[in-house]
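Listed next as structure tokens is one chain, alone, in the form predicted on its own.
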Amino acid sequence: MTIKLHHRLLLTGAAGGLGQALRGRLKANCEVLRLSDRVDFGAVQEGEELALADLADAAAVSAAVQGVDAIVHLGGYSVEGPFEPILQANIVGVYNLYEAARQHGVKRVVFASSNHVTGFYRQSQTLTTDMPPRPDGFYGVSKAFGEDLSRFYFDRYGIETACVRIGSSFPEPRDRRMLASWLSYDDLHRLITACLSTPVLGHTIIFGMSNNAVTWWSNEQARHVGYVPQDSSDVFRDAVYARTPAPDLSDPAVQFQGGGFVKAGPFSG
């Protein structure tokens, strides 16, 4: 059930793939949905506001955050790549966001972390949310930084955060790896809704996955969030197996949970 607890929500990264998937869904969570990205992505619709902001621009981020009740932070560099753009968008950018939240009295954030924070654990392991990070690249390192920064802002300033380690959120699983990591768009919305509406969130790490039979992750320590996934990758299993070859068990992308990210780089120039 979606409870409309907040008058105005800020959605960063609104022009990205997940931002577009959530744009219509999150309107059920608020009276006004403020959309932010670094690029202009068209006219706003009823119940929407637009706040263009590069996350590396502290003043622009502060203006985007002013007057909102909670933040769903999807913005940033979303793939593995060279360090400098990741630094600006995901490290400087997340600092600017939390500073703006502190300055404007925003007390709840849903932070889009990533499964790549733990990408160098093996696919034969089942992880709990208190296990140490093992990032699989600069992108994973930046999300681990965001998790630590958000914990600091909770301990020091009382800003509650759900660090959602999003798995693979697409209309359907693309390969055999995603049978474990898949998160449907509707379950992503259910998860964000739970994070926005649970009475006491604190600082919580939670894995973003649907109700998949094959899984590497346990949310037992995040039951207070109240997330109950309704979708499953299992209905796609036969089709995925039919169109994909048997895995090469000597391939690091098959051995480790991060998939191809564990082999990306090095980057130069």
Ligand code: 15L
The other form holds:
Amino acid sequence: MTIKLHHRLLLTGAAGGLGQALRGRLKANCEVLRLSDRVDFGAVQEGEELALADLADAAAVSAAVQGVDAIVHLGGYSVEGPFEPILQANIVGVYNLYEAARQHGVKRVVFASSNHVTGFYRQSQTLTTDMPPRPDGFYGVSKAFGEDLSRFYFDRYGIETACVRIGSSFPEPRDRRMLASWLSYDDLHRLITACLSTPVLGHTIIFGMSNNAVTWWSNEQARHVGYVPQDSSDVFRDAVYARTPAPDLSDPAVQFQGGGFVKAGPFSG
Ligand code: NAI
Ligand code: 15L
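Alongside the form predicted on its own that was just displayed, please also present the structure of the form predicted together with ligand 15L.
Full assembly next; the chain just shown is listed first.
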């Protein structure tokens, strides 16, 4: 059973894929779940409230943050793409969120970072959380900005953040790459719960992955979070191999951890 440590919890990006997956699960963590996105998603249920906000709109973000005890920040541009919308959603947006947290005294944030912060490391490497970012596009750069900004707000204002470098969180791994990067929805919820409940979080980077046999990432430096994954991509391995072609080892999408993101674009227009 999850202990309800928070009275009111804010979930941004609530209308997205992970937001919808977490909406029901996070009700176990709080008395009131405040759902935010820039798109409407219909009626709220018991124990929920709605705060529509575009992340680029500082006043709307401030109103969404006011009165909450902690934030799970999933909202944003979630793939590689042109710089301008990434700038607004992920760079201006994360600044607006942390300024609102500072002004309203919110002391803990779980930030949905991404494996694309380190997408230009090779699939033959094992990363620790203190290795330098090697973003694989504008999207990865924007998440690296969020990680740095949250570290500044911790050092200066004491706002604790877990930067969860989510791998690939979908119902099942879609290809061979995701056998390494997969994070089940239940493990994502376990990870967020651990980040919200560990006594001292500090500013922590943690890879968001299930207990997959093939892995590129070590969470050895984030043991204080207490995240213990229960699921594994291994049960999907045979089916994934059966439906996908053998990898072309000369393809950058196969060589690098970021997969297809490393060759997306250019988006300069
Ligand atoms: P998604 O694209 O399905 O959901 C993102 C949500 O953010 C959408 O509902 C969208 O309306 C909202 N949003 C976009 N721009 C906004 C803005 N300017 N203002 C307010 N809301 C805005 O993405 P998904 O898969 O649910 O991912 C959630 C978060 O986790 C994202 O930040 C993504 O970068 C991150 N992530 C997800 C991974 C995955 O495997 N699903 C992997 C790594 C990171
Ligand atoms: C991400 O950061 C994206 O948000 C998600 O849609 C997937 O593409 C994931 O990375 C991945 O690397 O599989």
